[in-house]
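One chain comes next, on its own, written out as structure tokens in the form predicted on its own.
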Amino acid sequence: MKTSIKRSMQAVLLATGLLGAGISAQAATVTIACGSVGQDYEFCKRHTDEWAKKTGHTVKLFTAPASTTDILGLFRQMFAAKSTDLDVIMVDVVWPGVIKDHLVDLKPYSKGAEKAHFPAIVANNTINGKLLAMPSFTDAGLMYYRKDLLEKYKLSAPKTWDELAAAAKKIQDGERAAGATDFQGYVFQAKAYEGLTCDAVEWLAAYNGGSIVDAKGNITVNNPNAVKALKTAASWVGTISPTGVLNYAEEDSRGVFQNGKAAFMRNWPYAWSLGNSADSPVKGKIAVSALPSGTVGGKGGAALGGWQLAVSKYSKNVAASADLVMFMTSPEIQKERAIKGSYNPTIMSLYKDKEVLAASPFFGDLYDVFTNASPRPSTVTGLKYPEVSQAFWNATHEVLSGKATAEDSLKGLEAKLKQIKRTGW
């Protein structure tokens, strides 16, 4: 009886906005898993401290692994054990269908706030009518380049992958001849993990190679255009990219590029503010563009990324945790993250905000890239997506490392995906 009264009081306080305003039925301790890439942890610490001060609750930060693959594995272990150690978790855009059974429906707590966010992302986070996560920031793969070096070598920003390879080679040769022997033409994410799936989805899209599994559930990855895409990417390793790129994740790539050791880099928007930070060797020397296409006049591919915040079904403090989620995904917090950390908002109105555009001008220029990015086939493959992605990144890694031809690797991948699918997704 006491528990039901307590919950009723919390529901009333939430409905009237008093819980979020600093008056709580009972102080709770909420543990949140924050991201560990770039400045995300620092933002999370500052904003959760703000919320704790405002509400009287206490927040503990749980440092998740750096790799998205490792994070998902850890969360699934905790869910299997019905662990109460985590209340609020960060959810990758491809996870809602995988962990849907372990998340709280946030609709009773959102008060319609989701209507201000990109509809496609809200739809991605809604399963069987339940809003399982609130969008925090969206992402799309981008091309970073050294505008000073393009000017030095009289080059234009490349529009195709062939143009990029040629430009990267010219700059790399020139810089090495001038004494920078470890200078690289192009760095990207080629480690065997989810990040490689993102990069390779972009290559497939650029060469009209499909999307691994189409919207109807058909396995389409074994096709001539996909073969060409992977062959092209493999040609970079050991020529314009170091062989070490085969073990690079986002931060490895950023480290090389931000230290002035590469001409081009594929990465997410977060790298912009870090590249232009006061202590960055390339501050003021970088520019951003859409990723190249496979053909002249064609469209480049940009993998859809982004993160959401969700509440674990096993939390002992659901109401307080949901209130924290709503605070962390609010317009005020998204605006600050956009200005200070170049994190793409999921709230549409912020793309017209003058302060946001002044901090990250490319947000406006590349708005179409962010809103039309290529999704990974997580919705159609559901619970089997992690297996699908792992099979894809392993097949791709074999091609990049020269262990298999693109033809053989994609043929083997097709067979593996049929095995995973069996009677259906």
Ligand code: GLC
Given for the second form:
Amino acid sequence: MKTSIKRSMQAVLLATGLLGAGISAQAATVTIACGSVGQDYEFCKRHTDEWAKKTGHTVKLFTAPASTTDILGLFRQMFAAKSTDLDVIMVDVVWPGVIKDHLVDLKPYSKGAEKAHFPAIVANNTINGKLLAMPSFTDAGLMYYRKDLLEKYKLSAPKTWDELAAAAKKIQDGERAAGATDFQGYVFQAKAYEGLTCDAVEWLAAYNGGSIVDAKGNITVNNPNAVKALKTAASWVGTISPTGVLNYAEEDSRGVFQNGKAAFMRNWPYAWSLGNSADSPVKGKIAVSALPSGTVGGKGGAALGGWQLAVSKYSKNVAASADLVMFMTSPEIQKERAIKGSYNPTIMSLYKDKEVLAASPFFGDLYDVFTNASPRPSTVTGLKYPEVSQAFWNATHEVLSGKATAEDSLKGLEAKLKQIKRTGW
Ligand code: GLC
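Switching from the form predicted on its own: structure of the form predicted together with the named molecule?
Below, the chain from earlier opens the complete complex, with every other chain and molecule after it.
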């Protein structure tokens, strides 16, 4: 290149700030899948814009469906076709064993950044020594309730599911009698999808009913405690919960609770920030606790959830995509998401950050709930996890909708899981 041309190019780069930022002339276009639950998309847009400005690369956003079950279906189709359409994807905590063959090893790009994150989550994302995804946020099921209504009806926060049902009934009856005819005691997720697996894993944990398949791979779900757990949950439908709950996902329950139409809600941490947003009818009236236990003095179960970011093996821009993943999972971004969106960080030190704790005090109060949450059996069942989960949520849905008894349904589920397992997971 002639020196004069080189000089004028440098001048252009300097004027646009690109040279100063150490950017090579090769700007890439990276497409990222962003979630669409709560504030997922807004945050994804804001932070990818920041990265694009900083690096000179271009980001295109792809809006993923709300249900994790639908997202997985879509990604698996794209992987089967070796599609180059998506570079950066979101990965549910139960997927690494399912989609491992389609993800890039991020170790060469992470420079050890994963060491600041919860080791259990990093281990979950590491297969055969490859770091297949960087943790973005962690999740655990929580109980939300209306403090003002507990006070009005002189109730204390329920510790067991029986206490919850009684409190929900009392408030529901009272509010309905006072004219709020569509008021609900308790809303949760009972649509036939992965979210129901999470809710039901929590009921099983609360009643000591195991975790569907144990860590050794044994199918344990057909047991009397699991029967009790499903029976209890079925007794809520049509009494303290609307029958419509059989078609509710996270956002449906949040809609009802945030509109002031329910006393209790099971949901993930993201609902805290939205429930306290300026335009929320229940702002300042809500509290969060651990989920109830099955017996007095027993332990409540929270399902472990959470999301990671990964780079598709079929991406044509692996280096830029990996850089975006590292930026989106960095302490700065996790801190902002924690403060403004109540997304639980995966970076341990952020649980000691004063600003983070001030915005979501339950991050500190319920720290044990987040670190001891019950995993779904995705590690042990590996590639077969989606089939296992689907069989479980279908069996549970049958019980909740009164189509089968808990005994019959769990017996049938055991047989189905044996078929899926065949000679091994
Ligand atoms: C949340 C959790 C995820 C879970 C999903 C179920 O997004 O983080 O792990 O699979 O809910 O709906």
